[in-house]
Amino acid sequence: MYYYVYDEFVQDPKFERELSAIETRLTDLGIAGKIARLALFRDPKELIRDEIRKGAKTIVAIGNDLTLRKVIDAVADRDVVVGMIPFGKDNNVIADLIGMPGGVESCDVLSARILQELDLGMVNSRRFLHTVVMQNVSKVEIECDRDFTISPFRACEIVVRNLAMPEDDVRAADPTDGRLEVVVRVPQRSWFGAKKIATTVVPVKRAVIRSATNVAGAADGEAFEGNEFIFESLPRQVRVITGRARKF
């Protein structure tokens, strides 16, 4: 049984034609199902868990990375499959990483049901599939697997990665290796005033980040704030429908 979770922004009239085409294709493929439409004052976690209790086996986020994060948080420790149909141009990094195209084509990928069992990251009580980003962090201490501590001497950017593409200074983050990657980027000055970035990458199963002041961050695009963050890798926590164009 499929259960489709429509984010609030998808219900905008500008998406009406695309949404109608997707619903028709899902019916043609025999994978139509019950629909939940999220709204400001509806708790997505309770809606989804209620449907799982009623027998839903595949939960599909229709929206963007933020929608998918809400679904993943709700299905933790449940024996279900997670899928995604991306909408809009913003906040769809995860859709690209798991090989999920936009539009009607995503329905065929869902129907093919290529499943991957992926790790999740958790920061305090929040689960995430992709990354946690904290920028311009100062007076911070990073404890890595209770083995050693990193204390950047300048304001820095900290990125904790579970599933991510390679960048100029870091490799791809593998969401099947049972670890997170803590990436610390500290700006430095070289001769003639040119700016350089010193990058440190540490694979961890657990990390604690403590700051003397409140830090703003985002987990898969969802904002949060605090001064202590406990990160853990949760191996093989979620089964996700992926496309052949997945990036891992």
Second form
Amino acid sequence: MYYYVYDEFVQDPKFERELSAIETRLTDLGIAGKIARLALFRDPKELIRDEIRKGAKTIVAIGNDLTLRKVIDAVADRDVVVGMIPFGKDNNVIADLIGMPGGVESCDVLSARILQELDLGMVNSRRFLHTVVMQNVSKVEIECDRDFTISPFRACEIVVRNLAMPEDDVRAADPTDGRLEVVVRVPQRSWFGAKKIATTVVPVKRAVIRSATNVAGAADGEAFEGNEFIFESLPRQVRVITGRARKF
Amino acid sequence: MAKSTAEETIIARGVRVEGDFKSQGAVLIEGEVAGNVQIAGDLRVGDESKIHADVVAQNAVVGGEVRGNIQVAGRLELLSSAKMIGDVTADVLSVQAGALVNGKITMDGREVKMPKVESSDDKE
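Switch from the form predicted on its own to the form predicted in complex with its partner chain and give that structure.
Expanding to the full complex; the earlier chain stays at the top.
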């Protein structure tokens, strides 16, 4: 049984046409199901877990990365499959990574059901699929796998990646290798003012980031704050429907 | 911005690593490291890096400063900018003109015990 979780912003009238086309296609493919509409004071976790108890086997997030995060938080440790139909232009990185096209085409990908067991990352009991980003972090120490520590000499950007695209200075992060990737970008001083960044990359199973000051971060786009963050890789935690164009 | 390299672990300039640094794969060190370095794959040490540690690796190319003993199971290459202060054990050794070596060099074919990198799960 399919259960579709519509994010609040998807219910905007500007998406009405697209949504209607998707619903028709889902019915044509025989994978239509129950619908839940998220709203400000509705706890998505409770809503989804209740439906899993009633027998939902596939939970589909209709929205963006933040919608998928809410679904993943709710389905952890449950024997269900997670899918996604991306909507809107903002915060839609994960759809691209898992090979989900936008619009009606995503219904066909859902129907094909190519399943991948993916790792999740966890930071202070908050799960994430994609990355955690902390910018302009100073006076910080990163303890890796209880073996060694990394101390940047000056304020830096720290990104902890589980599933991520390759960039100029780092390769793609593989969400099936049982590890997270800690990326530390430290700006370097240069003579002629050209900005240079030195990038440290360390794969870990567990990392603790401690800072003398309060640090703001974002886990899959959701903001949080603190001065100690415990990261862990949770291998093969979630089964996700992916497209052939997936990036891992 | 540095281009991505073949190494899966990179210790870049601007950071200091302390403790038992272990890795299963290839490693590039361009920053500072103190403690122990145990690498089951290949190691590359950049020109400006400083390592104060005993080092074990499969193969190594050293361009920076290493203070400590280095044991390499296969080939060790010391570039002209290398500064080695400590004993060297290797199966094959290549030293470029200008490299500085201060220590005992052993090439008697003795087996170098490669590190078995233990995962954090094993430590639970």
